[in-house]
Each structure stands twice: as structure tokens, then as C-alpha cells.
Amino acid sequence: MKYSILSNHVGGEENSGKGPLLDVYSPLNGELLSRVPLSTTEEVDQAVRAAAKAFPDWAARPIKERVQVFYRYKYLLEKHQDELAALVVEENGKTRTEAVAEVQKSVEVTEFACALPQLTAGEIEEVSRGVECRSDRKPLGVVASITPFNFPNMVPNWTIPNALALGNAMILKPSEQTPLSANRIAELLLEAGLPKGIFNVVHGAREAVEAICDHPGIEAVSFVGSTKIAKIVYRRASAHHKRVLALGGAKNHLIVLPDAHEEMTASDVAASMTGCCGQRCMAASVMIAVGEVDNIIEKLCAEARKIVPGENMGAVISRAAKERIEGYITEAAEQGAEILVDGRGATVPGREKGFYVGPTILDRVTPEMRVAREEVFGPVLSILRVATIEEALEIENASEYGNAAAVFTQSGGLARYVAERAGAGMIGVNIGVPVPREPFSFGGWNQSKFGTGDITGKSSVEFWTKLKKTTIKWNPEARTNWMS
């Protein structure tokens, strides 16, 4: 085992916990990396009590003082970028380039948190002679963030800097498949000067998630994962009167028009479908080919063949994931899809125990096939052929998801036409992965998101705070009317 057994991080201290241990393997080569505790309801309660104890002093500090911690934290993320990226590579299976990009996005969202004093300044106005009203944003209290395996550094940092800078205390429950990054984040936050107890890590699986949803001391819960679990978390936590923002899965459609730039489109679509092995909610999943675009499809296949597992492509998270992804491919072929590029059976010399799936492109897919409707979460692109933009939009709008959509064209008019009618929360024009940059927020529509607001950017401020309104009168001689 490469690393020691992990512990929960509660009240600024390592806590080994009492739950059973789960083995953590590297997807790259099947190596046993560590063991992680499956925390109990009692251990979640212990973390909540530690957070609640630390919260009042932290919340009472001016926000300009709180964000100083995150200036230092940003510096530490940059200083330890290579180390943090190496952890992501080991536990998630990403390439080094992808892992570095993940850490760099964590830096960006932390940088945004440092600007929160300018974005959250209260308002004050004289509403009547001698009477003033003011509004101020106040923290909620103890909050929780439940994060997935696919971005073990970035997704926790979607919530940590903003929620904490705004004055809350947090419980993080990372994926039990990728727990190493979370503990390192906790160490860096302490080094940056965050008071003990403000950030706590509780490892675990279902029992820990259910305890977070049910705990009366937790005011808000954010979740990122599959739509199936997002629905469960949203219903269970909101039933206990918590604020909930649960991000689910996706089935992102890229609409390619005949006038699209051949090289750029082929390169961007290939990168979108294979980046992070397709294990991201912004990955290209369906390409809707409008009219005659065989020239682009040929170049796309050529680009996909340049992407080789173990060289410039990483591993999928587990053997079960590999088997599930390859099952979708086989089923689609049996139903009549044409396999243009086949990634099944991929192996990497010297890493035979790793979990690899190569880029896969399926042509002649029909809308009723499972591979065209369900989230595969792997490097698999389904091509659906239609004659018109209206047909393409009909398919895109029929999806139960609504995370992202993109259009590839050199016509500004057609791009606007598609962008205005696509049923997704994040739209790309000649961009295969239309992730907004700060301060623009991340969040989809439909079955891709449950709750109000978005998880990053300006929209997140309202989720992590509550508004206090104060009306003030100091002048007893002021003329009195109905407002005073």
C-alpha cells in the first residue's frame, strides 16, 4: 500500500474513525493506494459539532479578514500544483496535463473568492426622512459539500473558497473512490490560516451521505454526481428543510453544420469526447450531424485515433466502469450502429491491471438507442444524422438532461439560432466544452440540476448566504409618515 490509511479530518485533527475500511486502488495500474474509512452517522455528527463550535468566531470576522486566508490558500495551490496534480493522476487516472488543468481551475475559483468583499458589499438607502434601510449578507452556519470521483481537486474547490469566505463552516464528503486529494486540501487550508473546525473532511459512502442529509445542524448541502443520486439527495435533504443544490448527469449534444470549420471542429469534438476519458458532465456525448458532414467525420475519426490510452489519455475509474462503458458500445453495435473507432479491449503495456477504454465513435446511431439517451460517462461519441437544424434541435430538446450543448458553424446567424433554442444551461459556439469562466457560474437545466442557483460564480453567493435587512431611525424630530 503506497499511502497510509486515511483518516477523517475533524476540528483540525486527524480522526481515524470507527467504520469499516474500503480499499482505494489506482485506475492506472490497479495498485492499492490506501484504505479509507466508511464513516458512521456518529462520526458525521462529531464533525458537525466541531464545525458548529468553530463557526461563531469565524462568522463574526469581517469578510475582508476571512478572504486573507484564501489569498494564502491560492498561493499554496500554486506552490504545490505538481504535488496536487500527481495525487489526482494516481487516484483518478487522469493524464498529468488534465490534472494540472484541474488544479489551475481550483486556483481560479479561489481567486474569485478573494474578490467577494467587492461583490457582497451591503446596500444602504434613506427610504424616508430620517429613516434608513440596509441589507447585508450573512452566513448560513454549518454547510456540507458532497463531491464526485471525476474531479477530486476541482469540484471540492467549486464550493470550499466561496462558502468559507462567506463565513460558513463546512463538512466535505469526498468520493470514497478518490479520497486522497481531500485530506491534502484540508492540510493546505490549515497552513493558510483557516481556524480549526471550519473545514472538516468526513470520508464514507451511503451512510455518511444520508447522515449529512438528515442532520439538523447542517443548513445547506451541495452535491455533484449522477442524476439518480442527485434526486435522492435533493429530496432527502430538502425534506429536512435544508437548502440543496444537487448537480446531476448530462447528455451533451454537439450540433455540427456543413459549414463548420473542418479541422477546428474535428479537433474540438475529439478533445471534448475523450478529455478526462469522457468522465465529466461537460463531455461531448452525441454529435448531431446536420446534412453532409462526412468530411468532418473522417477528420474526427483521424483525430480520435491519435488519442491513445496510456500515452495521451488516462484510465477510467474502475473495472466496473470499463465493463459498463464497453457494454454500451457492444449493445449499440448489436442494434445497428456502425463502429468507426473502437476503444474496447484497450490495454497499456506494463499496466495490464489498469482500467482503460479507448476513444470510440459510433455512427448511424438512432435516438431510441440507450447509448443515445443515457449518460455513458466514458470516451464514447454517438453520431446521429439529420437533414435540418430543426430536427437537430428537436433531438437536443427531447433529452431529459440540460447541462451543455454546442453548435459548430461559421455562420453567426445560425449559431445564434441554435444557441437561443437549445435546451441547456451552458452553450458553446465552436467550443466543445463550454465551461463558463469565473465570475460566470456553472450549472445546467432540467435533470442536470436540482435546486436554485448555480454552484460557482456570482450565483453561488445567494446560495451560501442569507439576507438580513435592517431599518434604522435616529432622529425623533423627523417628520413621521407611514414609512417611519
Ligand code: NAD
The other form holds:
Amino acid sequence: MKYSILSNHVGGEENSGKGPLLDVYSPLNGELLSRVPLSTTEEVDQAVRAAAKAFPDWAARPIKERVQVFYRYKYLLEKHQDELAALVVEENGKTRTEAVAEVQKSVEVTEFACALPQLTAGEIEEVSRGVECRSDRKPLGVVASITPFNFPNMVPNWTIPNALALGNAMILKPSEQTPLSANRIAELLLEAGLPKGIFNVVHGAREAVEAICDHPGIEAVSFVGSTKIAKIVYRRASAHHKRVLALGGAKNHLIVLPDAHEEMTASDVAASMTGCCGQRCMAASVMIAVGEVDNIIEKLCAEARKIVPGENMGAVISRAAKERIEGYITEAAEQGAEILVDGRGATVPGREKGFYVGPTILDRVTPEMRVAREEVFGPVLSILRVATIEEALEIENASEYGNAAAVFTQSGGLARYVAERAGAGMIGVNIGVPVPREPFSFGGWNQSKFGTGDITGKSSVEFWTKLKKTTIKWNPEARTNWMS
Ligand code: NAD
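For comparison with the form predicted on its own, kindly provide the form predicted together with nicotinamide-adenine-dinucleotide.
Every chain and every other molecule in the complex is listed next, the one we just looked at coming first.
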């Protein structure tokens, strides 16, 4: 085993969990990396108590003082970029380039958190003669963040800098499939000067998540993962009167019009469907070909064939994921889809125990097929052919998800027409992965997100704080007013 057994991180101390241990394998080669404790309800409670103890002092500090920690944290993320990326590569299986980009996104979110004092100043107004009202943003208390396997560094950092800079204390429950990055993040936060207990890591799976949803000491829960579990967490934590924001899965449609730029569209669509092995909620999953776009499809297949597992493409997370993805491809072929590029059975010499699926492009898929409707979460693109933009929009709008959608065209008018009518929270025009960059916020629609607001950017400020409104009168003359 490459690393020692992981500990929880509670009150600034490593705290070996009492729950059963789960093996953590590298998807790259099947190597046993570590063992992660599946924490119990009691261990979640311990972490909440540590966070609650640390919270008052941290919350009482002015925000300008709190963000100093995040200036140092940003520097540490940059200083350790290569090491953090290497950890992501090992535990998640993505490429080094992708892992570096992930850490860089964590840096960007941290930069945003450093700017929060400029964005969160309250308001003050004389509302009657001699009477003024002011509003101030206050932290919620102890909050929790539950994260998925596909971005072990970035997704935790979507929540950590903003929630903590705004004065909260946090319990992070990372994915049990990729738990290593979280402990390193905890170390760097301590090194940056974060007081002990403000950030805690509780490893685990179902029991730990349920304990978080139920715990009366936790005020808010953010969740990122599949729609199935997002719904469970949203319902359960809301039932315990918590504020909840639960981001779920995705099925992103790219609408390609005949006037789209050939090279740019082909390379963007190929990058979107294969990046992170298709294991990202912004991945292209369905391409709706409007009219005659065979020239683009041909180039797209050529681009996809240049992407090779083990060279410029990583691994999928597990054997189960590989089998599930290949199952979708086989089923679609049996139902009449034409396989233009087939990524089944991919292996990497010297890494025979790794979990690889190559880029796969399926043509003549129909909207009823499972591969066209369900989240595959692998490097598989389904091409649906339609005659009109209206038909394309109808298919896109019928999806139960609504994370991202994109349109590829050289026409500004058509781009705007599609962008206005697509039913997704994040829209790309000639961009295959339309992730909004800070200060814009990240979040989908429909079954891709449950709760109000978004998880990053300005929108997250609302989620991680509550408003205090104070009405003030010092001047006795103000008595003449009806407010007195
Ligand atoms: P997942 O839902 O299986 O796991 C997410 C978290 O839920 C993990 O921490 C896991 O331990 C926990 N969990 C799993 N089963 C549980 C159960 N029965 N009860 C309680 N908790 C449980 O998701 P994943 O496979 O780790 O991640 C992939 C999914 O995440 C995809 O669907 C992807 O689209 C989605 N995702 C969405 C976004 C977004 O922004 N919308 C971003 C990244 C990933």
C-alpha cells in the first residue's frame, strides 16, 4: 500500500476513524493506494462539536482578517500545484494536464474568496427622519460539504474558501473513492493559518452523509454528486430544517448547425466528450446534428481517434464504471446505433489492471435509447440527427437534466435564438465546456440542481450567510416620526 491508512481530520488533529476501512485503488493501474475509514454517526458528531467550539472566535473576526488566511492558502495551492495535481492523478486517474487545471480552478475560487470583503459590504440608509436601517451578512455556523469523486481537489474548493471566508466552520465529507486530496487540503489550510476546528474532514459514505443530514448542529449542507443521491440529501437535510444546495448529474446537449466552424467545432466537441474521460458534469454527452453536418462529424471522429487512453487520456474511476459505460455502448449498438469510434476494451500496456475506456462516438442514436437519455459519465458521445433547430431544442428541453448546453454556429442570430431557448443553467456558444469563470456562478437547472442559488461566485454568498437587519435611532427628535 503506497500511503498509510487515512485519518479523519477533526479539530486540527489527525483522528483515526473507528469505522470499517475501505480500500482505495488507483484507477490508473489498480494499485492499492490507501484505506479510508467509513466514519460513524458518532464521529460526525465529534467533528461537529469541534467545529462548533472553534466557530465563535472565527465568526467574530472581521472578514478582512479572515480572508488573509485565503491569500496564504492561494499561495500554498500554487506552491504545491504539482504535488496536489499528482495526488489527483493517482486517486482519480485523470491526466496531469487535467489535474493541474483542476488545481488552477481551486486557485481561482480562492482568489474570489479573497475579494469577498469588496462584495459583501452591508447597506445602510436613513429610512425615517433620524432612523437608519443597516444590513450585515452573518455566517450560519457549522456547515457541511459533501463531494463526488470526479474533482477531488476542485469541488471541495468550490465550497471551502467561500464558506470559511464568510465566517462558517465546515465538515467536509469527500468521496470515499478519492479521499486523499482532502487530507492534504486540511494540512494546507492549517499551514495558511486557519484556526483548528474551522475545517474538518470526516471520511465515509452513506452513514456519514446521513449523520450530516440529521445532525441538529449543522446549519447548511452543500452536496455535489449524482442526481439520485442529491435528491436523498436534499430531502433528508431539508426535513431537518437545514439550508440545502444539492447539485446532481447531467446530460449535456451540443447543438451543431451546418454553418459551424469545422475545425473549431470538431476539436471542441472531442475535447468536451473526452476530457476527464467524460467524467464531468459539463461533458458533452449528446450532439444534435441539425441538417447536413457530415463534414464536421468526420473531423470529430478524426479528432477523437487522436485521444488515446494512457497517452493523452486518463482512466475511469473503477471496474464497475468501465463495465457500466461499455454496457451503454453495447446496448446502443444492439438497438441500431452505428459505432463510428469504439472505445470498448481499451487497455494500456504496463497498466493492465487500470480501468480504461477510449473515446466512443455513436451515430444515428434515437431519443428513446438509454444512451441518449441517461447520464453515461464516460467518454461516449451520442449523435442524434434532426432536420430543424426546433427539433433539436425539443430534444434538449425534454431532458430531465439541465446542467449545460451549447450551440455551434457562425451566426450570431441563431446562436442567440438557441441560447435563449435551451433549458440548461450554463450555455456555451462555440464552447463545449461552458464553465462560468469567477465571479460568475456555477449551477444547473432541473434535476441537475436542487435548492436555490448556485454553488460558486456571488450566488454562493447568499447560501453561506444570513442577513441581520438592524434599525437604529439615537436622536430624540426622531420621536416625531411614525417609526418611533
Ligand atoms: P455519488 O452521488 O455517488 O457520490 C457523491 C457523494 O455522495 C459521495 O461523497 C458519496 O460518498 C455520497 N454517497 C454515495 N452514495 C450515498 C448514499 N446512498 N447515501 C448517502 N450518501 C451517498 O456521485 P459520484 O459518483 O461520486 O460523482 C459523480 C456524479 O456527480 C455524476 O452524476 C456527476 O454528474 C455529478 N457531479 C455533478 C456536478 C455538478 O456540478 N452538478 C459536479 C461534479 C459531479
